[in-house]
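The form predicted on its own is given below as one chain in structure tokens.
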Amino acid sequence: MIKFLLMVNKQGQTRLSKYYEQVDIEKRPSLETDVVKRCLSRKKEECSFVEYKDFRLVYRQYAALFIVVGISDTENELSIYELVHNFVEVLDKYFSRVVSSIMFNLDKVHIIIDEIIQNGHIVETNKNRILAPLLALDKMAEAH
């Protein structure tokens, strides 16, 4: 099961977080700081899977953006690694400049994540089906 998804810049600042398991609001900043330090301190040659407390971290770097996913030990790391890449491809398909666009369109990024992951489980990977609700909203907005 997916426990959380974080989008973080190279300075370690969380740009987006989505939790699928209850984590107290007060504990989230310290969890995110610890997780981000653990991933950002690793060398490029090192594996993108990290054991952390009672779960694992899967992360990928895209330019100045890190995407970190916390998963249970029953989840397949390679499938999550590919899921992150698929997520970035969807972002790239919708936004022309992913890194600069997400900060100004977090609501749309959340819609994309919600189409891919629900209740910590992967529900959709097809890029066109993921983007369909967002494109329908865009059409409605243009009509007004």
The other form holds:
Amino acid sequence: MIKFLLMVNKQGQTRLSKYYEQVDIEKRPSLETDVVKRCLSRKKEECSFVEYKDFRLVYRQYAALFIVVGISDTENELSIYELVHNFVEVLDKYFSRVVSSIMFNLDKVHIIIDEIIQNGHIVETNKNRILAPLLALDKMAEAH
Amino acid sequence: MPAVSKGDGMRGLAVFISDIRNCKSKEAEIKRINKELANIRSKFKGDKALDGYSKKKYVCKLLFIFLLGHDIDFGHMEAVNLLSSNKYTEKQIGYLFISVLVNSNSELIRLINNAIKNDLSSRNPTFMCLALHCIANVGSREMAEAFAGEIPRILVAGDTMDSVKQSAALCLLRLYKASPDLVLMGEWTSRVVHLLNDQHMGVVTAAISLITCLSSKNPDEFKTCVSLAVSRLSRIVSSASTDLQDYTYYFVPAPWLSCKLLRLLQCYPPPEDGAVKGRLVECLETILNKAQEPPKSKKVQHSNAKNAILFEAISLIIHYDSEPNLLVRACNQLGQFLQHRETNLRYLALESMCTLASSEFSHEAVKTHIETVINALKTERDVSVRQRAADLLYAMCDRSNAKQIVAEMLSYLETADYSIREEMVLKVAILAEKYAVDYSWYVDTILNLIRIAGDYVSEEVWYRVIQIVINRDDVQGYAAKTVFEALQAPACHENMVKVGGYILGEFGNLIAGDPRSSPLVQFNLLHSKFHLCSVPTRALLLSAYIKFINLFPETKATIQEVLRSDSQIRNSDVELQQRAVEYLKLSSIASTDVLATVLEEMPPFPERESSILAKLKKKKGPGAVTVELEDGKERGELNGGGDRGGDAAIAASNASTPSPSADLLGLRSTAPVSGTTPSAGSLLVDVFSEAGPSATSAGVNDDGFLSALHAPEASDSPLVEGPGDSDSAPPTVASEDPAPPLPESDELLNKFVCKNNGVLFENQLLQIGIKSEYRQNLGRMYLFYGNKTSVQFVSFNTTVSCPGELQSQLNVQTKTVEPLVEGGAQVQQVINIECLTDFIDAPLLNIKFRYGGALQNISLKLPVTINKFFQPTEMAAADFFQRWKQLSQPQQEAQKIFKASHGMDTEVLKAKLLGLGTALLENVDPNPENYVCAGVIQTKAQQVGCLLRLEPNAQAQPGEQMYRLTLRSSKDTVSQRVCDLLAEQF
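Now show the form predicted together with the partner chain, given that the preceding structure was the form predicted on its own.
Expanding to the full complex; the earlier chain stays at the top.
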């Protein structure tokens, strides 16, 4: 199962975090710093999976944006690795400039993630269906 | 599409976010946020009721502030209010806030539950989804109580929208995990299984997670899911790459769904129904075949998605462990990946092969890849991949390749990452023991292990080698000879001293015939290590000495003299003192017969499972899975098979490697204590309580045993002592040659003349702490390199050199440090120093590493100064002046008159003089304001007596205070050097 998903910039600042396992709010910043440190320090030729405590990190870099997913050992690393890419493609489809848009539209990014992952499990991978609620929302807002 | 805030565009929020992003510092950001928080708080508390839009805007800001990592302690109520709004946008922000910020024990849950109840019964699918998401995210018990009955109904109702079904499935999963007692199985369960047949792939994807969880808990109730999953999988696998439209990802049909189906099947044994099984095998073969087909796209996404399915299929094949053909095909496929250019694939292939290695059908096939794996261990640039390679070598090891694998692992150990050394040591120790054909190889391996990675050899490992040597009389002579040779090294690890002390104490007689290892030579060798060892080791050595008295009566006088010396018989450590007193007494009053009985050779140890294996099992972390899998096999072999029959795999693995190892581990002995000397037996246990077999087996050893060994790494690390005073920027020298010593390095050196511990150097990147101890002409220094940044240092390399004639004056030995220093991490380096003769210059320490690509090159002087080898000498006034007069030749004296640069505080002065290493002699100088000291500098070549006199003129005005420092010693260079060093201290 997926334990958490983080979107982090190159400076190591968390832009978005989503937890699927109870982690105390006070403990999150230190966990995030630690996790991010491990991934950011890795080189291109190193593998994208990192052992971390009793779980694993899968990370992928897009220009200045890092996406890190913490998974348990019942999850398939490559499938999560591609899930991240699918997610980024969805963002790309919706926002024209992903990196700067994320900051201004955190709520929408959350909606997108909620459509893809629920409760730590992959629930939808079809891009059109992932975006459907968001597009409905936009339509409603425009109508006002 | 527009980039910034679509739709109703909350302009205030966008401005606020821009402000935050433009903040130059964390402080500015906090200031801006506090201002905003105050503003929002006043709005919420204000008299004017806020409209939905404003409420939404402020809640959204709070959410944003929280997501930036700041704590939010208000606004929850306003968020809950938003839930009852009719506007989707407002409701959505409310739910989002609650999902992210409310944890399951909030007192707001009741209010939230009310809103959820309304939305669930609204029949509006978007509202229902929001409510279900919220339950899935919060999932508290109160929520389970309120909705556990409702949700299964929504999930299986015929008229529920697909998107609601998806959310309901994951929501139910959450409730089931949190409160299984509240989710009652019923009529819905069979209908849930049929969701695997749902037309909509999204529904299937969501339902599988729920079904996988439910069937792992109640396999029988859900076993119909197997055939449904197989047929679903078969339809996906055999579909063309475009059949599934939106669920096709880079020409791979429904990769995530396929993985989940394969994972679900791993909850069950192979299908019993022949038709289902046939269909499944066909699927698996198709997946393996596809791996060999030319790719439909050059994009990495295509091959990743394809391989995700392939690895999951291989996991299932390994899980079934019943189809030899598929297992071997899987192994061949992984073998191809081992040489793939994608690091990710190599990593996963190594890992997957690890589990294949434990299958009887594929073990041999895995072994054929040994050269590739060894090569990976040597050449992979990524430590996590190397770790996987090491795990795989361990898993594929058997009698046929044990020597090769153990040798490779040993050589890897010399450069292995610190984080995995202990585990590697345990693995090498286990393999060496398990597959030892001849015991001399086993002994060699373990001693090598101690030599290479002594710090990581836990007590279990050296206990074990002793147990085995004691129990096998054909290896005892060899072991004695080998430890004797190993102890010849000038700096050998304390664990080596322990093993050496124990084995020579028991079996030193087996090599005593050779004049090169005569009893006295053996004793002197052991005793030369004594002073550098920790208390527990010294205790062990004392026991070895008394055993020597029994083995070799000719050493009795020498050893008694040692025991009688003040440093033993009056040792401040109670245990050592007691041993010295008791052993001395025992050796002088007991008759030879009694002595022989009391000090008889250790009886064989009782048969038991290897303590090392237990330790490895206990160790969690990477490779734990492998270890668990290995487990069964190992236990089988450890007990010689037999009594654990029943499990086919264990029996088979025993059959395939009929093991003489059972001999080694089966430790044939029977009773631990021989019947001939019952009374002496108990005495023996008493006397040797720390070193004896009872301690070893029962683990009675107090923790001090190990913690003493690790003392230098304990929390009193010098890095926590006050910060260093050098803030200079890191010198960036492009050249790879060692940089010249920093200009301040002499000053840094002077800081350590009178102290042994502290921070040697610090800049923005690196901190170097020092801890050192000296005894006679030997010293040991621990250097702690702390990475102060969050980025790792690469190519980290340190060298210690002795320039010029220092080379012949000091013998300095270091171990190389790990080339990677993680951000925030600290690595330790041990330096052993032997002073051959007196010296002036200090050894140079050069540190090179790359930080963010730039080469850092720092040279420092290592604070090893001649005064470190002082041994204090107490003497009376008359003696002092007599010697002072004897050293009256002009070249024997060095004198300096200098201004005081610090105050003349008596206590500070005294502390410094004591720190110098000399004895501070009271009531010697007729002028009570003067200080006199005496000491002997110990070098290998000679001892140099040294007298010191320091005369302050304390009465003078501050600023005019002066000292006169006079040094006299039997060697002119020593007088001059000590005088120079000390003159800088006041």
